[in-house]
Every structure is written in structure tokens, then in C-alpha cells.
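The chain below stands alone and is given as C-alpha cells, in the form predicted alone.
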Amino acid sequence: MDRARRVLSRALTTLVVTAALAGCSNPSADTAPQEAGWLAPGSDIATALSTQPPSCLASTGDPLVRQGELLFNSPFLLGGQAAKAGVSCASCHENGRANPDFFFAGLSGEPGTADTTHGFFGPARDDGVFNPVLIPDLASSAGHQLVDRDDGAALSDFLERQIVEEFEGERPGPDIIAALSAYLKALDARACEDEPPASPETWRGPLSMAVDAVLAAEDSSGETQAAYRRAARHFLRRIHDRFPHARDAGLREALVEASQLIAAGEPLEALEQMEALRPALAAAEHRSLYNPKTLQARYGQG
């Protein structure tokens, strides 16, 4: 209890120090969250980065499944070029399902497509040749026909190829194949079949992820807890990001101290640190780019 109101006291120190000489500043006009760079020209830039695709999982109560979700939505674990560029399996496959609105210059040809055997993200696949495909909905049935989910070693394999060759990424080890197949596997149209609207993108999900991932990683060792610390840390750039308003200066710090917590292997000290943020995000939550004025403000349409 003692140390969770010393970090507690910590955060809000900083978030009241740093909003009393930030002022009523304007929102800083050169930050932009990373999924803002992958997105079509023309697109609707504020309902794509406002709102999000039903999941359609099958089973959401299995832990297997969840720390799978976490890894689709890392981008580390791709590696390489897609790391430096923010781009993870979700990236392509919001929820799991598919992305209409991606758009990769130089690999994408139509918004919603991507050339699978280009060699920007790894050589291994590259046939020279521009042929960008249509980006699969997981969830669908023309999803699962792109292997064999109930063949456990035919589904190892391909996840293992899709990170190595695709995007030379380090090849990963069973616990993290084991994960991503639980999660392909619960991927299931038929779970919403009546197909709920798009649900809002709050700093609520990626915070939960965060969470989740330095939970993961304190159950696991080695390069699987590596691989959790850097989803957490990700997920914790996603939502500072988010947050560029000059007064919400101390609560990017913040964040940022609570990533460095979790690569220090502190993760009682970053959980605190991350449940003491919840009432400074959700009072800065209007200002921020989660907000669709905001993003209609600075992004126009919505």
C-alpha cells in the first residue's frame, strides 16, 4: 500500500507540476499516432483511428487466446522493419478481421490490400514483381481456408514462415506459437454473426494490453517474457501517442516512466504506475486523439 501511494503521489506530482507550466498551449501539430501513417490516402482519417471492428472471438475466457492477441498486436513480434514502422499483424488485421482503410505506399496498391512478396519487410519472399492482394477478414471463412487451423503442425508452420521469411523477424519459440494459434483458432465470424457496429477506440483497450502483456511476461521467461515486456511497452507508446496536447506533458512522462518500469523488469511498480494514470487519462481523454472532435478537428470528415 505504502508504495502504491508513493507512485501515486509520484504520478500526480508530475501531472500537476507539468499542466501548471503547459498552460492552455495548443495540441502539438507534428505528433501523430503511428497508425495515422498506414492509412489510404483520402481515408476517413478520424472514424478509422475513432472506432474499431467487432473481435468475433469465439472464446474470449481462455488466457491463450488473450496473450495471442497481445503478440498479433505487437509489432516486435515481426522485428525488422516492421518494428521500426509500428506494423503488427493487427496493423493489417484489425480484431483480427481486416483493415479497408490500410494503405503502405510502395506496398499497397488499392486501400485494403498489401504486396505479401515485396522485399521491404524481409527478402525472403521477394519475387520482384508489384502484386499486391486484398488484406483476408481472419474471422471469415476465406480467412481460415488460408490454412488448416485444426492441423496444429500446419498452423505452427505457417505463423513460423510468416515471421521469418515474410518479415524476417526472429524465428519464435513454442509458447509464442502456441499463443498466436489459440487466437487464430478462436477467430470466428460465426461468433458475431449479426455483426455488431464498430465499437469505439478508447486508451482503456491498450492500457488493458498493457497490463495483460507485463502479467503474461511475469508467467513466462526468457525471449516469451522478452516478447510480452516489448507488446506492454507498445501498447503504452500507443496511448502517448495519443495524448499530444502540450498540457498532458506530465502524463506522456508518466507514461513513459511506467514503460521504462517494465523494461527494468519492475512490473509490480509499472502496474501501479498504470492504474494511477487511469483518472489523469480519463480526464484528459477529450483533449486527446481518442476523441472524434478532436480527430475530426485535426484530421477533417469524421
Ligand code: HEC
Given for the second form:
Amino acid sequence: MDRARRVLSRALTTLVVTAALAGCSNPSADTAPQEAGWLAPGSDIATALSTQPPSCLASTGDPLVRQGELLFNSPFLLGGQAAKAGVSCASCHENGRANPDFFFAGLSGEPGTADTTHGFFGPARDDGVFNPVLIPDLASSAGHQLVDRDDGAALSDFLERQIVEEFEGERPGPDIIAALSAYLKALDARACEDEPPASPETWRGPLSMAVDAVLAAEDSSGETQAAYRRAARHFLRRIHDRFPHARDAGLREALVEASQLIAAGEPLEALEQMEALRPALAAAEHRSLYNPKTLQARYGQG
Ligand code: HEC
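What would the structure be for the form predicted together with this ligand, rather than the form predicted alone?
Complete assembly follows, chain above in first position.
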């Protein structure tokens, strides 16, 4: 980038950040986790929002698998209504597994089911019939695998059609499909046999996803770079929405600022900002909507 463009981009960043901060000037911002919006009425929302199933990844450490995981967790891989609502692949398949509490009004029958041939997310697969089915655990091969994961061409075709036809997303490029395929292939129930069925959900997960998505964006170009940047900003938003306390207005503003730095193509500054936030996030965790007691006070049991 030449100097003039850099100066312009910095000026724009300042403008955007100032505007974003102005929007945050009301310290009692009433944020709420988007994922609370698709949990079954009567389910134990506090437990659902504070725990997660083990991810059962057979090859942790492979950067391509991690990149696939980031995209799998990003609503912006999908288009239209899903992206607007904040729904990602992982909303239904939490950590690549199932989600027994998933309930999206109009799309779900029993909790944990979804009608994947419904016109809500995209018209292409609308069969005009309300026929929700159980969301499968993608790490388990127990009888419901719809696609052979070892057949690369079939898997790519399945994923591409799913994103474009089922969820009205933009046609994903080969890098995006390669990462998603690697992630799906690495899911294996045998990899987590010895782990407890649920572990705590904290801000550390989305923060490390945001950091890795910024790094993945740096290694990519074009639409893939944009996809990782949007994913990173989504992960920061997820943290932001879990800290609604009036005392955490500054924390929320700093998260917005990090997000704007990513959007403005300032990865180093964004990474520094995210790193610097760790102590403040840890200090405020007890009053955040990651804390089971705070969640309990807000959502109660059932
Ligand atoms: C609204 C909830 C929902 C979302 C969002 C969703 N799925 Fe699914 N998924 C389902 C349901 C329900 C089925 C079972 C469909 C069937 O049996 O016909 C399924 C089936 C699958 C299968 C086939 C099962 C298998 O193990 O072979 C794969 C793979 C899959 N989903 C991956 C994804 C990916 C990748 C995304 C994001 C691009 C995604 N899903 C988004 C609900 C969802």
C-alpha cells in the first residue's frame, strides 16, 4: 500500500472507530449472545451457553484443519438469513457435533432438529414440506453420513452445494472448500473417547479463533482473506455480547476497536489490541455471560 492510501486508511479507521465508540457511549448496552436466540424454550439455557461438547479432532495442529474450523464457526460462510441471524455451521453442529438444544422457530420440530429443505435460509432447496430431522454429530459415523469424506470430489461438491443452495452463501473458492474438507475429515469420535462430555465455554475460545483468523487472513488473498477477516470480527462480537455489564463498557469499546482494525486491514495493531485485552477479560469474566451464575441469574433454569 502506498503512503497516501495508508494515511487515508488510517484516517478512515479513526473515523469508523470514533463512530463505533459513539454508538457505544451508552454504558448499559443491552447485548445478548446471539446463540441464546436458537435454544429451545424450556431448555437449560445457562448450561447450554456455558458448556460445550469436546471437538473430537483427530489431527489437531494441522493449520488447514484449524482454518476449516474457523470457517465452520463463521456465519459469513453462509449467506442471507443465516448470516443475518448469526447462524453458522457450528450453531447446529456445535464443535462439529450435534446440538440437542437447537431450536429455531419455524425450522425446528423437536429441540435438536432442523428442516434443511426449508425456504428460510435459501429458496433453492425448499421442498415446501415441514420435515425437520435430527442434527447429526459429524464426528460419529453412526449411520447418517450423507457424503463419503474420503471422496474429495464428492465432499467438495456436497459442501459447495450446501453453502450455495441450502444457505444462500456465495460460491466458496477452492481454498475455502479445502479447509472445510480438512476439518470435516479430522472429526472423529474416537479422538475424544476419554474426554468429559462437556467442558466450560469461555472467552478464550473465540479470542484464540479471532487471533487465528487474523493470521489466516494474512496468509490468504481475495475472497478467502475477506472470509477470515469477517470470521475474526464475528468471534470478537461473540465475546463483546457476553460482557453486557455497565462496568464493561470500556472492554466492549476496545473489542469494537479491534474489530475495526481488522476491517481496516491493520492486522498487527488488531493482534496487539486483542493480546492487551486478556487481563481485562479475565478480570471481568465473573460478571460476564460466560459465568454460569450470571447466566443463571439472567436466563434462569428452563
Ligand atoms: C440449521 C441447522 C444446520 C446448519 C446451520 C448446518 N447443518 Fe449440517 N446438517 C443439519 C441437519 C439437520 C442434517 C441432517 C440432514 C439430513 O439427514 O437430511 C445435517 C447434515 C450434515 C452433513 C451430513 C452428515 C454427515 O455426517 O455426512 C454434513 C457433512 C453437514 N451437515 C455439514 C454442515 C456444514 C459444513 C454446515 C455449514 C456449511 C452445516 N452442516 C450447517 C443441520 C444443519
